[in-house]
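Given next, in structure tokens, is a single chain: the form predicted on its own.
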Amino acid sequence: MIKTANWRWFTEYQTDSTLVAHKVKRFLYSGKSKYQEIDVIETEDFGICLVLDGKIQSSIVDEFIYHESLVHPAMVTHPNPEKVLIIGGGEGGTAREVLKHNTVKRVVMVDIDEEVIQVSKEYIPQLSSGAFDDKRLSLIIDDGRAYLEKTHEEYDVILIDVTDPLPEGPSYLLYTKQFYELAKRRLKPNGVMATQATSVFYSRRSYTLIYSTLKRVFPIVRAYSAWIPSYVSAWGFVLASLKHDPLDLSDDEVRSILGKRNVHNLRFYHPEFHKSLFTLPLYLKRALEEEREIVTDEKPTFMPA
């Protein structure tokens, strides 16, 4: 963990010239797995937080914004999501939201770092809220890309909830054209995919590159964002689909879908907000439209460490 000389403050670098400091009430856990540094801290403003490689991944105060934004637009866009693949998602929040849809019969969650899962279960069980005990969930400890290369299963929805593309991190090859082509092959003919896509401010180029790359692979691609207070940024997401367009859904249709699937207890996503998520400010629309380059294994994208 990156800390100042005063241990009561945790500092997180957004870029090499900008950092954010959080006052810490207590340190609950600090360790290092084979893949990354893992810390659990309790801050004054955001409560208990999971921190990986010096960056806040989830805080109990606002994690619902991130997880609901990643999950529900894709799940609602698919007319009948029964089989869902989650790549990453170690703390369990993404699985928790997926399992709210009563159409779901099977969820496969593939995460490379078992220690993140165990630490999350012990220190932040609120994030998974029992998802790991749901009989519909199968947990596989493996590299997400390796799993896609060897599995023959096909999915209705694939959700990519992995850490940011950092040079020393385990996830930067999960943002490339080759990876997205693997994901596409594991989708059913009307499948939908969504991925987190980094900060739209501090790493805007990564955001536009992820969007541009998915445009080369999928026929329907929609970028969206949501403000995440603990990230101190609007956060990017990209939805990619083989057939269904999230913008085709009206407020009433979204309301009907959520009602029929018995999805309740949402705190951020709601029918009137569905299309609004995909409404971006002009400077971002232009940046996305003007991006021509793509991310490949040979030329990955990295957000600031």
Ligand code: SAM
Given for the second form:
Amino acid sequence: MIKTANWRWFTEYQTDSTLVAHKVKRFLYSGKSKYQEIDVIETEDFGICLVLDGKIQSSIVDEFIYHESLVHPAMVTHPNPEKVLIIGGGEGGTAREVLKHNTVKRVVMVDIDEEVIQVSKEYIPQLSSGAFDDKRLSLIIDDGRAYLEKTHEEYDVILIDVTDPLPEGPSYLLYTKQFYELAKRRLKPNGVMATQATSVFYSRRSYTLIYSTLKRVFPIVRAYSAWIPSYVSAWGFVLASLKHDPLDLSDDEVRSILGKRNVHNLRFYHPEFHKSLFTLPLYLKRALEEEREIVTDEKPTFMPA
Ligand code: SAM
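What does the same protein look like in the form predicted together with this ligand, given that the last one was the form predicted on its own?
Once more the chain from above appears, this time first in line as the rest of the complex follows.
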């Protein structure tokens, strides 16, 4: 039982029947953009957090786990990532991690919501840590899918860092077979893609569906996960690749790649951890292997499925 007297709480639904409560020190910002509700709060345990549509996106205490997990396995798997596309990633943490690789010459970041970027820059600048001022970064305000339909650019790495697929949200059509086919077309022949893939526990079906959908589109698909305390769950990611397999890299090769690219200031991802990220417990391995359905525009997946 939560004692509420004298305290203010932020509550986040994991499912219709599980609610997580965070004690709040300060409410810093609250607004509604054209696409979503945007809040910035400071919690006791996770510090300042960006919250979209009632879901914590990034907390300054543990955001490095999510951003390093999304970015570095894919970047390291590609032998020479020069051009990178980020879809979403409004708070700038994904761009910050991508720009650590000195092979990178151009990053295009396409987020639908300029207000998320402005609010993040103002209230949580440590998340982007200068990424928005880096000359290699071009920021485009657009729907990620609309951008992929229009652009003729080809990328070495594409990172999908959009909000979870919610029925009223702006991102659920970025988890479908049609969307992944578009992304594949905009990858160079040895390109690598990675996407966040929701909670492996509270929305396991979405995770397995995203994996099976990517398997229909890409020849090499590897699911992985990392525990993210502020999400109160092990979080799912999926890497999809046209040629290079992340599992072919030894610890020494990962060490050498990070060293050559001058990527030293990491807090989560490291050479010995690369393969372990892809080592999943049996119940998850089975759930992924047994998934037969896929996500399409006609039949999207919605969290917390
Ligand atoms: N860490 C995250 C999480 O918890 O799922 C994702 C972080 S990031 C803040 C998500 C971003 O995706 C937001 O800035 C949002 O505006 C963006 N986004 C949502 N739908 C999008 C779309 N259709 N195209 C481009 N960006 C989108």
